[in-house]
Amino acid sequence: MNLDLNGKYALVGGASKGIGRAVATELALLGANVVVIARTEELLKKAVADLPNNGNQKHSYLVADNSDPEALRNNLAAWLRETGATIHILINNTGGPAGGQAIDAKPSEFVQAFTNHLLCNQYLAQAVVPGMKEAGFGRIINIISTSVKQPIPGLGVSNTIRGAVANWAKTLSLELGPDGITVNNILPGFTETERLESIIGNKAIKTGADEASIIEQMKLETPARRFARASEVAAAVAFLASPAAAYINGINLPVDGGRTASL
């Protein structure tokens, strides 16, 4: 199996810690040029020097803010003109809007999860794409969340902006895929993150429950019974990034240890 990835260079959003700082470091296990992005430059250094490396590969970082879009395009732009170098991983990442009932979410809540999700990507694809093209080698990997297939009960903004990047993950994936560009979705389950300590905090708060408690019912209800590991989520995106996965494209991946009720 090709998981060879010498040579390539990968783009990682919200790389400083959780799942994208592991999906950093499974890439550069298997040869990736490493480029991660978030918006705190100390984290960011931190993380590249983390990354392994095997002595020829070339990790860097862009300090950059999803809720300023325009700055981040100007970023990577910026980048890519110094460096001369070609994206051909773009792993779309940033953390998920805040908990809450939809019928109770403000208008601007739904466009600020929108401009920090789906106008970002569109910009990083914008800015990428044209490289892979050129190379005749790309890989779009968004990492969203089971929502896409079952909208998860008081994440109403997420829910909604996360079915948004997912159709618009697989009409990018009709258009590209002549072009030996595949565009996928990860879907991650409950993973041991900073982001689902919030949620349980807040789901505590919210019903008095302690928070033991509901950690124990939500393993009840994956098949798995335990959360998920950010690393076992990098891995499946490895793969998908890699020469091996060429031939899938356009598809949505659980990685939830069987909880989503759907196929």
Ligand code: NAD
Given for the second form:
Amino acid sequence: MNLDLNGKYALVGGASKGIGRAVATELALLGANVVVIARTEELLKKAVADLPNNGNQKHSYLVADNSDPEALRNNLAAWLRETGATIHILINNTGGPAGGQAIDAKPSEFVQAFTNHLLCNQYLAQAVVPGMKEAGFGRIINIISTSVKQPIPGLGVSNTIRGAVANWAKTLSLELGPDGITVNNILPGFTETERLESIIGNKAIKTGADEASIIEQMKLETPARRFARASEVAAAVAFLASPAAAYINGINLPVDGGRTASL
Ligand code: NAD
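How about the form predicted in complex with this ligand, since we already have the form predicted alone?
Okay, now the whole complex, with that chain kicking things off.
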């Protein structure tokens, strides 16, 4: 099985922490040159320094905030101009929208989430797809949520926006498949990151239940009876990014310990 990413460049969003950081690590382990994106330069410098490196890999970072898609696009355009590099692998990932019921959400919350997720994905894809086409190799992988198969109560804005991203991705997979570019979505289940801690904390405040019993209940809902490690989600991403996954296109892959109830 060809998992070799030597000589390939990967751009990974939300990579200072959590799932994004774990994805950056797995791609670096397969040999890719990794460009990490997030808002805080100090964290990014540390993330780059911590990435595995066989001595030939050129890891770097881009400081950008997904709530300002034009700035994100301009930063990437400048990086592409300066380096002359081609991005072969794009990992669309950023912080998830705040919780709450859809009916209570302000229109501005939907606009913000649409901006941070769909518009940024679109700008990044538009910037890197010409290079992917020229290379005859491209991977666009979006980290979204199992809510595209089964909406999660209490994540109204997130459920809505994830559906839009999933349909955007499926559409792109049809358009870009002939160029050797695949577009797939990873749907993480409960994964041990700061995002999960804050979801559990908010649930405890809202329901008055203690965090330990909330965690126990969440694990009971999961056939694996435990939360995922970020590296387990990242391993699935890395496989989809590899040459071995060339014939997998347009899918939604849950990495959720079997929790999603649909087929
Ligand atoms: P996390 O909060 O641990 O990490 C999010 C990363 O995104 C960090 O690097 C953060 O700095 C960056 N980020 C946040 N807002 C940003 C912005 N405006 N601009 C640029 N970077 C920004 O989250 P995570 O658990 O790693 O989740 C990653 C994605 O997966 C999220 O969209 C989340 O909703 C989704 N997800 C997570 C879980 C889970 O259980 N952890 C489950 C399903 C889906």
